[in-house]
Amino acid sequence: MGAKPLILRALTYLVLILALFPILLPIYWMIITAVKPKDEVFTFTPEWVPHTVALSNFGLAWNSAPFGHYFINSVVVTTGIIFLQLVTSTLAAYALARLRFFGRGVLFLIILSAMILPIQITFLANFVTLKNFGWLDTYQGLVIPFAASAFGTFLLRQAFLAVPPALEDAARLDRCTGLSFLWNFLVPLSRPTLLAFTLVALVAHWNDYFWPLIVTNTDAVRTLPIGLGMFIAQEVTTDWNLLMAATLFVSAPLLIAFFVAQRYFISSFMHSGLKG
């Protein structure tokens, strides 16, 4: 390898590092603030490395509010939403990609239009409906309004269209048709796309604040973002080390999930639009 390619590669890495710096700096500052003693949080000059690591901040923050209950609620709600969205989006995408029926194109355009409209315009109608059902301040009220996803349907449809028709013809010879073909061929071949959609849905609904704020009134079903907001509101003295520790309770699971599955996340978006 000559000198010119090495220089170009070094410049590329330098540009990437400079681009990542404003993104990673707040995360780093949040982490080190979470492990600082209170007297080291505000100093005359910024302390980029804490002199004392106070891991007890996490225990103090965890016990200052029912974060354990909030965490369980977030897991239940997010898991329920993702499961329902995977089921409904997979079935809808299969019908739009592999079946032939009247109005298929119009139905797909309607789904695309649902991606354009902001979800907030549906909140009033959903709130009134849930109130009539008696589902306010319940898990059903947090999960059911998000049981289907237009984005997930679109993404999986593109992945299913990328599977060659010859494979379906070969499977039909072995009497593997319909939902059997979907489960045994389309789903395994579209695993990166399914995982990418799962990560997108995980981030969206794990961090969701506005809808849980509207439909929950008690700690019994409040999720982590709502619990974090209430914890901040009750912190009269503003112990920033405890606030950053509490913030890590919300952000750490998402960071871990992304770093574990990032290669599938990236590859799925590279291939999702090859055929449409």
Partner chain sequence: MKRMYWLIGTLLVLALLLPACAPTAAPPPAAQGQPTAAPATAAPSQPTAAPAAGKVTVTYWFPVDLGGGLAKVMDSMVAKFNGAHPNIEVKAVYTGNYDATLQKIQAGQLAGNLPDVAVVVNEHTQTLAPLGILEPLDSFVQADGGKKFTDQYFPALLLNSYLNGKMYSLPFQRSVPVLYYNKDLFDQAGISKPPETWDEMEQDAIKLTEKQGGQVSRWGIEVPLEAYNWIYYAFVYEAGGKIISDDLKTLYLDQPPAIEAMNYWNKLVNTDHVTAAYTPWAQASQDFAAQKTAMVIYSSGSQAFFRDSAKFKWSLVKIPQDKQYGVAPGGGKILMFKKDAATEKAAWEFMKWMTSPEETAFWSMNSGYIAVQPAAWDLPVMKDYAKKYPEVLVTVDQLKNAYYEPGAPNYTKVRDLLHDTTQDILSGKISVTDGLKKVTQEGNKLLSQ
The other form holds:
Amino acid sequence: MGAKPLILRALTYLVLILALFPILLPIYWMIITAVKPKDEVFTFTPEWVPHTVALSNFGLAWNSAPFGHYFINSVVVTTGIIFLQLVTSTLAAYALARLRFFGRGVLFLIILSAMILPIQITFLANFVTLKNFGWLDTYQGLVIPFAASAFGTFLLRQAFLAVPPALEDAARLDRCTGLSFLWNFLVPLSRPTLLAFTLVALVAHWNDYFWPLIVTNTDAVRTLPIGLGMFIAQEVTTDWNLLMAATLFVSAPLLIAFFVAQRYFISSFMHSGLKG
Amino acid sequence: MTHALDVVNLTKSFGATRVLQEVSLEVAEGEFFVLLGPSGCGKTTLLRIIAGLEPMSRGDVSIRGQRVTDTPAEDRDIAMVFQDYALYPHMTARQNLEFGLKRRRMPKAEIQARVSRAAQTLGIDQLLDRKPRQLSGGQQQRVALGRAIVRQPKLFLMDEPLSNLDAQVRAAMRFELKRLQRDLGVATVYVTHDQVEAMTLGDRMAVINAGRIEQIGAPLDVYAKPANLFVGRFLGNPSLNVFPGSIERKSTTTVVCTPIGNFASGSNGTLASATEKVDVGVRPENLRVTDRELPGVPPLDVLLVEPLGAELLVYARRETVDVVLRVPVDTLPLDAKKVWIRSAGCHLHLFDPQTGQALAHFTAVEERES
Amino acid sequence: MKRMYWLIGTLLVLALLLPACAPTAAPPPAAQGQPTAAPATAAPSQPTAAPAAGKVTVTYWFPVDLGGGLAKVMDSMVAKFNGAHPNIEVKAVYTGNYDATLQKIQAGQLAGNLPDVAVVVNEHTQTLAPLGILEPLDSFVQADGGKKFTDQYFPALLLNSYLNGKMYSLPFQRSVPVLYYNKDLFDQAGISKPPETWDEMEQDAIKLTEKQGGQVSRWGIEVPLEAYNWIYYAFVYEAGGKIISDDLKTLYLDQPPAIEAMNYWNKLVNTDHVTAAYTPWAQASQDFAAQKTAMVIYSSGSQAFFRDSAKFKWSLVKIPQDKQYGVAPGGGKILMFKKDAATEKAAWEFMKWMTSPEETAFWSMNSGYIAVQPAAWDLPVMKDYAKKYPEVLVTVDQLKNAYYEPGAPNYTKVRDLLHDTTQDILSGKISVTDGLKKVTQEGNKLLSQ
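Moving on from the form predicted alone, kindly provide the form predicted together with the partner chain as a structure.
Full complex below, order starting with the chain above.
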């Protein structure tokens, strides 16, 4: 009796480990490349274990650009964007999901279509606007264009629609209406969606290269990906070991954030089940 | 004396469709009032309008004599129990109970006292720290009731609160609900499509059909004297037998002739208003029957006999007319092939075939030759 | 009721945004000043934000196309310039790679936010000049001696500085394609000297190609295909041809030399099987370092990389010749945008300085680009450098056989068309002559637009 579940369990783990492989392999390769000396990066047969560990790569990479400064800027900008996106998306999603007003359907369609537009289409208009505001090369210039998120609005609207209307009736009889219903019910009940959206936005804006490069000119407001960009060469070969070393410390905060968030993530999914 | 609730000429339309038409009713203090009707008849809409959760097109609603037509739901001081409970899934049972009181800025001690009293009454004191999804259906039902009770409102509104429970729990909850309501003495409007709930719970009830109130009255009165064919058919299980009949007026008596036999009324006056052609309704338990041939009475072919224990359900047919009878178990052998109706003692309802309105209710007597 | 909450929500959003907006109410004139502040500096009575009165600020955008660390080298050069010029303050801004720099310039044009000086890739001179935002350099050159001034530079590197007879840029970070070869593998194969002709290159590649079980384990040569069609241009020039007419209106890609050049490449791929049909640019240098190819035609700027990465003996030669030697020098040029006279004067000082013998030598030794003035190569530091790495002289030698790297208004589209068609030809989707005919016809249409 006991043997069968054990075999099944072993099989399950085997499949999971195999599935993990393609995810972990690039990360492993990044780490070992980051510690390889230059003449070990390219070899006829791939070297899975570095012969010599060149920790100096990290120092070299760190000193290639003002990464300390960039790090603070990335944190400020990403936090600002995510905070604003959460506030605006939540309010907009509430209006779209729960209020009845003229033009709601059209408005939602417009927001949906905004999701499809790539930044390359809107960047010139945004750039000129920022220029007129005098916001080029400022934190505002990096944050405000992303203060609203069509994707977040859409995602949260769907989550809010999934909350049964009877709950709103019950809350109303308990004197909880409007924005306090949003805060006391829709927000806590949509926690997994909020969290998922936060993580997606975090990755997108932490890694954003194009916009910061275009609107900033000084190290005082530039972000980490620009520092990474300095390692990538078009005409001759990229210094992969330095790039990987830099990538490692640029992506480490994200990896840690995910690691911390995942337990919370899973538990909030487990506890969010609505009846019916 | 002011009523707990007055609804006056309430009309609700969605565009051209009338969901409720000129509905008027009153509910006395402490009364258990049931809104009964088939699904889609507008009873839930009526309840939600009373709650203030939905706007009405015309009419007035008053609670304890105070007009609340324009008062938002949260200020009407009513409590509602929803069909799927609408418990707050992210809060514990205790938080569910406390929430409305906290929103009303009640002192903490008072909240505590009310919650523990309600929890004791409902027997959920052990469950207060669980979240709704950790509770069974019956337990969730109790928490939902508790959330209404702690509020100590002027009026309870209940929207099919038992319909999501399985049959056994439902019967038990029905009993508790009735007892609870009596103890609390708070006027209650209760929506259901289940006639058993309506009959057992209601002090009075309103039968609603297609947005209109068909009849208001004590359940037994409504059952015994349905105002029209719809009410007659809607109440009772198995349903009212209905077949065409004609009136034959004689010198001392009036006889209703039907395919299953003739029924004589005791006096001439009873059926005075009846037209020549009528629809005859008779409840299965109101037909008397024998398996011995009665002269001059047409026999019915027995299709099936279902023993229910104390009673038998007999499905019988005469030509194209089907009849269901409910009789004491020793009335017939289970293998009876033919039965005859004894007309004397059968209780009949006569309806106008055009309007469906009741014309008379009477118990047939032995027909005497004049 | 509901409408009220909607209103409150809207107000809340506005309230959140307003504090961020508030500062803008005051400073627009100052903020817009960036381009207009310069005239103010022309009048000495009006001090700018800069510490010293009358100091001219020059904004300088530069891409880094050669790996990490170079941004720092650039910063140090700018600091040196600023130290030597008390009246000029150059602000250096890293702007990504060549393409990102072009995008930033185009955005800047719309927003009226252009830099004063920038480094752009070779052909972008001809992209930007027609927009009317570049300041022609002729009057500055004239004032500094005219032909005597331009003669300081390798003539080959000035080929791409002109459009419609006007000069728009000075050579800054330049490179040519050369042939790198793995000496160890040549020795193993018993090849005593590097190839000098197309035939020798082909024969050597055949000898050097190694197969294991029908699969190529090492290519004889890699000819990478990159966005600028650099190597193909070299082949065409070596075959004695030209890419484009002098008036930049007609392509010569359907002429016999252009066809011969493509035939040769196609033969290496599809007849000899000594090189892959498609090798991405970035991969080729890595393959050479990993000995997955014995030869590679690559940028002269990669020498430093191979010195660090290759664990074997290697060297480089000019790309072997057909009828003659020939290359189209690539890389980046420095140019100036239309500004007020004072700023332009300061910008010109900066451009001259950055391309002066000392500085171009410094940049060359740090980056691997070719120092743009012959005089630079006579400096003692540069002679020592050349003694240490004699192969750098090959690149200077290659400049004797330099031709125009095609660039014209609207040429970017032609460039992409040629790139894509080359890929189709080498992968056998279209024949050499049909492919080149198509590029010529469609390309001529694009050029006449």
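Rigid core (definition): largest C-alpha set, two forms, superposition within 1.5 Å. Positions refer to the first chain, counted from 1. If you're wondering where the values come from, they're calculated on a predicted model, not measured in any experiment.
- Once both forms are fitted on their rigid core, the CA atom of Leu213 lies less than 2 Å apart between these two forms.
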